[in-house]
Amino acid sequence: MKPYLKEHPWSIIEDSFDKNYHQISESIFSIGNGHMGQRANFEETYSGESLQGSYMAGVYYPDKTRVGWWKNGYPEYFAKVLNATNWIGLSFKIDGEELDLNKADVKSFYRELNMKEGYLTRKFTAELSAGKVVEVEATRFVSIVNKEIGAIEYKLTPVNFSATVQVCSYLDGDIKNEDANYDEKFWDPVHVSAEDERTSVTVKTKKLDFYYCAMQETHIYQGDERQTGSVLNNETEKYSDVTFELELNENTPMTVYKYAANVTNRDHDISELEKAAALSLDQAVQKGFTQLKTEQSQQWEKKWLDSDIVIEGDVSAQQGIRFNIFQLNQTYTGEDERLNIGPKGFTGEKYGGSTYWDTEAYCLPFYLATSEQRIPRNLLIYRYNHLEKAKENAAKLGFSKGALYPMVTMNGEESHNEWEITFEEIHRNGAIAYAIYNYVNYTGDKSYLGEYGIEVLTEISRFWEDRVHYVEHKGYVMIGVTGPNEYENNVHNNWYTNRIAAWTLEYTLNVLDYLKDSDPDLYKKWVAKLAIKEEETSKWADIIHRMYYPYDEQRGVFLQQDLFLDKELMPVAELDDRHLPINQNWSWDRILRSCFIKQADVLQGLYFLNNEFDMDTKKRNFDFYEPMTVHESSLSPCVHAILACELGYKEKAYEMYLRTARLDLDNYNNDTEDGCHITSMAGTWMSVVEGFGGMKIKNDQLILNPFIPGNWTSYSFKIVFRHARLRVQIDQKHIDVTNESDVAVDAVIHGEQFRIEGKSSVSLDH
């Protein structure tokens, strides 16, 4: 795709209408607040092709599965976000002619997503098929401050006439997916209000009654004065609107403010639903337009204090590290246990919704390094409350012990029914485990294996000694698994599934270990629970011990799997551009029995556990595998980027990272009409942090090789790191590390040790 986005370092701009990228632009500009969220649909009508998408955090409904060869274990629904009551919603009829851009004359078109203040503004002009001409502009935002507000400035000037206008502001809960399995809507009717200026809508889902209630008030001024006169309102089943007549005077701007109330029985009684969604828009509607979007201005600089990466000399590099950290942090907010990261956030409909291992692999170092400690704490609580459910995951598919995450879920139970990765791609099971050691190996938190972690490991310790099986010629097997390259299935002995199911016993062995001299009565309580046998552990060595890995001596890289060799290998250089992206251009026949990788595999157990490796065997498999994968997944770039950057290959680190960064602004895929890749923008920030920055966390020190790429001035970023926050910046000269914090903090940056102390900064040249 022709990139067709303005470069600018704080704002995506947009700066003519071509409906060709409308549903791209939709994802892009979408906004959100860890409660709700918002595709950038248009509020007035648009009759073109459009995916209209209104969110709410943790509503979702079980759209039963629809496949076409019912396999025994398959789940029976897929847990999907739900595409809630449209409450943006606005209609013009100027002199009985309705405004919409999909049939209008669009003489100019600005649009601009203002991520530093954190909202989203419009501005056209169109003439009607009358000749009329108007102006526009409209801001919205959905509120940090407030999670359950969203508000709406709309403001329409008649550029060449005066007119009769009718303006119909609504709230429409009679919608559906558009990726619902069996084409049903999935919402009641429960109630619906409209009452001069205000109006409400609310539903329930047909299947788990979450209920929902949007509730609206709208305000329409000539000037200065606000309009009082001609109002109707209509409802129906789900739906409910106030309409205004008025007169448009000549170059005179009429504005509509409509806020929205958008509340849950995630968070409110049924019977009160109501009235907490009117106490809610009541303050928003008495703050006013103005003050809310202050308000919202001033949080957002709040976490950009944090959060912000500064990139001076590639304005295309720093507006795409800002785009994916604007997503993430108005996507996950940490402050409820029980809501994750969907691949999509609040931006698409696309994989439901749901949580996946991108959680664990590839989001926490973002808010482990950004966020109060309390907040990546949130996340690895949210799979400790889905132990029982992992447990009875794995007795589905016939475990007689153990734990087994799903691939897929919304509350715990498995909801993904492909079955090469519903039932093979296992190895999502070590990045949970792993999760736990890289939160206890970056905070120190050491507490939280004797709360909550052990019970975690321990039962997906068992889940890996039931996986596997012992064979003479080999030792420890594991077959009939797909790893992280999706594009080979049904594999024996996938390296990576392998390694870091050895690795979780490992580490499961350690945790006891730690317990047992740190706190024996701890350690006594939790083998009593959780029934650990000396026989049970005895194993548990065995398989560490005697686990298999395939291994190519000519070449001295781990193989992806058993036959990987016999395939024919060839770079994906060799390839024509006609086949690219190869999972659109190829049958799946093809894509399977191709060398072909889609992301990184063994390359991801590499990153994971690099402390294990040596840079020689970090580069004969980088070497290796990289130059066949395709990066056909979003989560591909940033760790080719990060290990890149470790072995000095300055050129292909930096080209992952820009594939990275601007994989959804440029549409690399060509999916991004979708949504946005939310859970791979974490990845970015790794690339830079882990990548650029060379940051580890080795011996409870933090050690930071950082290099800077050659068409950068300067960059810079901020860590926290035990209590401390760090800045951390790089020229091409010299590195810079200030401590902001009261704390201490010991570091070792390129081979030298430092003691940081607060409010002090270090410098060397590099």
Contents of the next structure:
Number of protein chains: 2
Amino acid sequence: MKPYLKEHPWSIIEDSFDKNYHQISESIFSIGNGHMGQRANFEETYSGESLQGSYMAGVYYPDKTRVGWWKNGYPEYFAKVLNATNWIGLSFKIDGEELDLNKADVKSFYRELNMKEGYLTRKFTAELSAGKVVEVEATRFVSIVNKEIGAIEYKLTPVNFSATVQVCSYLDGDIKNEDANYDEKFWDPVHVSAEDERTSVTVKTKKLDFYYCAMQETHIYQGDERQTGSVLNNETEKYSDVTFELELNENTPMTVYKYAANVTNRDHDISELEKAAALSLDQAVQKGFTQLKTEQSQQWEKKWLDSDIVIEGDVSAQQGIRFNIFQLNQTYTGEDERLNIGPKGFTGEKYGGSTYWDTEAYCLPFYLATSEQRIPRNLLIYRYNHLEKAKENAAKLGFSKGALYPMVTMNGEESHNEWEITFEEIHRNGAIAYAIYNYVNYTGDKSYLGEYGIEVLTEISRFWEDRVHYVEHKGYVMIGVTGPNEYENNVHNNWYTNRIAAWTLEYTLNVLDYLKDSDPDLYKKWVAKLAIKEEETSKWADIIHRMYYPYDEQRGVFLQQDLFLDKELMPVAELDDRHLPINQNWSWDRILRSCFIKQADVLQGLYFLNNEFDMDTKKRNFDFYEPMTVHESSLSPCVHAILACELGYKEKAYEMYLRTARLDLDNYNNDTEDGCHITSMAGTWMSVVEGFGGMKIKNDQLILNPFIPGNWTSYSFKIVFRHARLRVQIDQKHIDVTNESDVAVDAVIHGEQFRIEGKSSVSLDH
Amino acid sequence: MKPYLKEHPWSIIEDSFDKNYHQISESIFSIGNGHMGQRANFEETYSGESLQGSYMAGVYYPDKTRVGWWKNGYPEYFAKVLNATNWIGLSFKIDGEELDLNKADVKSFYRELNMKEGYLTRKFTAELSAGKVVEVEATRFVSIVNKEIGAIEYKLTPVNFSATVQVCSYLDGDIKNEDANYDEKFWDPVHVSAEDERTSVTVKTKKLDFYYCAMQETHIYQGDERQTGSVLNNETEKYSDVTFELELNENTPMTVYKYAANVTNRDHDISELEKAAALSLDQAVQKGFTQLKTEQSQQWEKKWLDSDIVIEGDVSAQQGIRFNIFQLNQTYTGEDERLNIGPKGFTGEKYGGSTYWDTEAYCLPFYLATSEQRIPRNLLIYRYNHLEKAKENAAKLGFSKGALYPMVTMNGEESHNEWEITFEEIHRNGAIAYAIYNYVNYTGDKSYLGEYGIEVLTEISRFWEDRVHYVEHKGYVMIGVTGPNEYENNVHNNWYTNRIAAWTLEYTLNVLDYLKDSDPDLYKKWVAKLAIKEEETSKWADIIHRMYYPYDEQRGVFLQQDLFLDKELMPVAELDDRHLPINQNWSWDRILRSCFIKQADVLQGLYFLNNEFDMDTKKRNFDFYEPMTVHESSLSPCVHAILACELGYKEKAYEMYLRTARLDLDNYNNDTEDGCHITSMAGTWMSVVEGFGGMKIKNDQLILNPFIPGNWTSYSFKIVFRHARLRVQIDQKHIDVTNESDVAVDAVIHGEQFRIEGKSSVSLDH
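In place of the form predicted alone, the structure of the form predicted together with a further copy of the same chain is requested.
What follows is the whole complex; the chain from before opens it.
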């Protein structure tokens, strides 16, 4: 594919208009602030193919489950992110003709997502009928300072004519989810108002009573002069607008400023909703567009200070990695423990916008290393708050105790309805336990264990205890599971799942010991509250001791599952290209019967529990599994990149890095129009920092083993570690680690121990 | 459950009206004639809960597939039996008040399905408003002599009043399938007509262009006098009626005769459809109700002559077995090779009315033993005609050759969309091959092999060849399958599937040898036409030789699948009753992980390939698997009953027999309102004839090893074997076999050889 987007270190740029690429660009140029997000739909009317999408974090709908064949245990509902009131809407009638890029002759077009400062801008020249040429320059952002505020500046110039223009600025709440199981609308009307320049729409969800009020104020300027003339208002059930009529003179621009407040009853009382919106809107209007934009830019500067990665000598890679970091920061800010990270963030509706194990397995490391401690901590608290639901879920499926976290969730309840995943892909429970370890290991914040962690760990351990059983000829087995490799279903003894289960039991026992030693009262409190019995912990010890792990003696590799060797083993490389990707070219059963692996499975275990395995073991397993891996999950290459780095497979590492770095920018999987792959973006970050940078934390110590791909001049990344901020810079000769904070840090770099004092650097050669 | 239906040797009887039981009775009292069927809906208006159902054999609709999550290889459509024009409709307005048993006070109610003569009758007394009492006696049938004709006699008496009555006789083609994936109607209007007593409705399906014309003629009599007075006609797009207005005198009956012709373009040209309906209707009207009913009765007598089973001393068992035989004969008559046997016959819509492996595995033996040879032969031809589609199906799933018959089909294309069944339950292919063997073995008609059989066998063998692969440590394996036990999915080396696959290869090679010997020219023709190569047949021989069969040395049992012994083994008897049936009480994954077996799996193989195994092997396997079998498929108990009989487990055999014999009559599975379990009814017949009667055919010889359950006085069954008709009668002391035909038959009864001459008997003691 010819690169459609222009390379630039700080911006995503499109310099022509291609209707066929429109929905992909709508995804890629999305803006968000953790509270809400907006696809890059045009403000003005666009009659071509488009997925109009405005999403509010945490506002969802329990859409009735759709299945072919019902299986006992399926949830009744699939919680879906809601496409909500369109607050960006403007329409322009120029001498009665609608400005619509699907109909006009687009003479020039330029769109830029300015990632450094956090805004979207667009310029175009379009020729309407009778040769009328208009020029437009539009800028918008959703504020990361005033979370409820979106602001638009829209400047229109009639280049070669004078005309009467009707500008309609509207809020449209009559929105349908593209991803609706039964083609239903999810919003009911509540209240609309429209009085001169200010209008509002309040809607509520048909179930669960989420209320959402959008309120807008629109100002129009000609030159410096605010126009307050002829104004018309319209309202229907879920819609309100204001229409201005103006006379525009040739080559004299008009500028529309549109401010919208988007508030929900997640943050305000229902009775106060309009008041809250009005207040928020007043503040925004008072600041005005310029100040809002300046504050936006300043706040983004701070974000980049903690999380930027600089790559010199490869602008395409630079753009890719910054795009990933930018989207992650747009999606989740960690300020609201009720929120999480949907696979598409605010860029689309697919996968329901819900929480997957992606968060714990792939996203947590990014937030651990680039944010204040409270931010990843909130990701943990999110699951803590869902513990009761996870216990209900286990009980519903017939377990006598413990908690099974859902595969997909918005509110703690299971949403997914595919038996081989919903019921069997239970390794997710292990990732949720591992995230606690990962957080404590990275931050050193052991207080979390006694405050929340132990409860989650205990209930997950209890689930594993109930889920395994003992058979004489093998030991403790776990049958009927799906591992991270979803191209095998309903297998026995998936090595990764067995291992992460036993690991959970080990860690839980360790944490109990730690609490007993460090805070006996707290320990007693938990033992009493959770009714932890000695026969329970000794059963866990027995399971740890006698867990069965399928293993191939001959090859010295862990077997992905008991019967993996019954398959015809062959490397992906031997497959004719026309078969790839297999998920588009093969029937499902052919995929299942094949040896081909969708994403890291055994290797996921080697990544998580890295310290437990020697290099030879890692190498044997990597050498065995990697050639059979098709990486048809966007979450696969990062783990392979990190292990390849560790094993010194530099070319393989770089190849794996390239597979995710520009996944959406290059529309590699041909599905970016559905939205961007937000969670896998964290994997790209991991590939650089944990892969190329070789960053690990072991025994409270920072470890770095950096290398640099041959075609890069240099790269650097930022990490926040134990209250210090480090900048790690690697070029082809040197490694420089600069401590930008005042807190000294110890680090082991390429096996050598360093103390890096505040505001100082260390440097070494490769 | 208190028995709701009355016991009677020849009839199903209901003597009170219970609205809660209404839909169950609508299923049970269904009538059919192979060409069409009709649920036991009331003719007059009924405003209560009801599944109005009129079905035409072979008329179906490709309803768009509904899934939760699409898997590559799923079919786009699910072919569904069509609920079609309601031709039984009558409505009665008595002084303006609708006769409706949901609203009237039902004083007495009696309904009888007369299985001996093949009609449904109903009598009731109902009190309308103001104490008006009406008596009704209604009889109807669908003719097995004039297949397109349904006839109704409806006698209404105003017991204690005189009144004006409006009788409306209608055809309603505006029908919706209850079982529609997207709540759509499947019929489009074509033409309606209504002229005095004769009206018609022609509709066509929205896809596939099935045309269906229903034409009715209605006569009304008061005493012997035909009423031809005031008549009104109505028609809308898909509806037509005639309304008569009469004055009824107290205690003076009126009788409505309604004749309906139901014709489709499966049997007539579209342009001739109305003409064909008129012709058929003319004939029926000319015969009149009484003659039609007499002919019906005579024809049913003939059917019973070939297929009756008499049980003395247990009227409940007698009623049960006759109900099963009656429903089988109502569903499939074998006269149209395009037709087959849907799991619900004409009694409901569930499972799409399509063809499953039920036909070959369970229904074929009934038709083999109770019909002329051409009738089971047509069941084979049905699959022969679908061979090209089965080859396309295999290709679509990525196989390089061979045919995979669909799991569910109407026209040869796969309809099912559940990966673990659609793609994996491939043992169905073996049953289709086995049916050819079974037919030839029973009838001795080897000509079928050279005419059709070899082609089907070759393509199925090719599929098996492509589906297995060789691994060093095991031999030829078959991974990723679901066996007959659908409570295990995606297993490796299901013993039954491996065995029936190897058996198919063996049988195909045998048939090729037979053709080579018996008709070298024909053999050469097939070898050329099918391009059978030596390397192919020698590969088959190699697979037969080195097929892997999981086996437990310690117990001496075939393993249902490779990892069956990883499960926690326990007998169903140890399960608390509240868990049963597990398919209603357990989550799907709990079921999958359990050892519990839905239906015969290893034992299905021991039943099919009975002669291959010694009694000890059968006993060990039966003793191992039967206690873990929950029989939650209605097709399970029959196989167990037959094997239990062979093993001398008489009590177990009788227990198994009871589980199917009255499945619908006693609504054992609590789902009879959806329709009756037609295909499992053949299993009940098998339990008696192959189980209790111990009937087998081996080397062209009839073998009988009868025993009689202790609580039966005697029982007898009829079998047609090689042009002879035998009546086998067993009482507690004797076995009598009477040859009712003129053709002599050899038989081995309890190991003793007999020649039974025409029109003679043999008798022996137990």
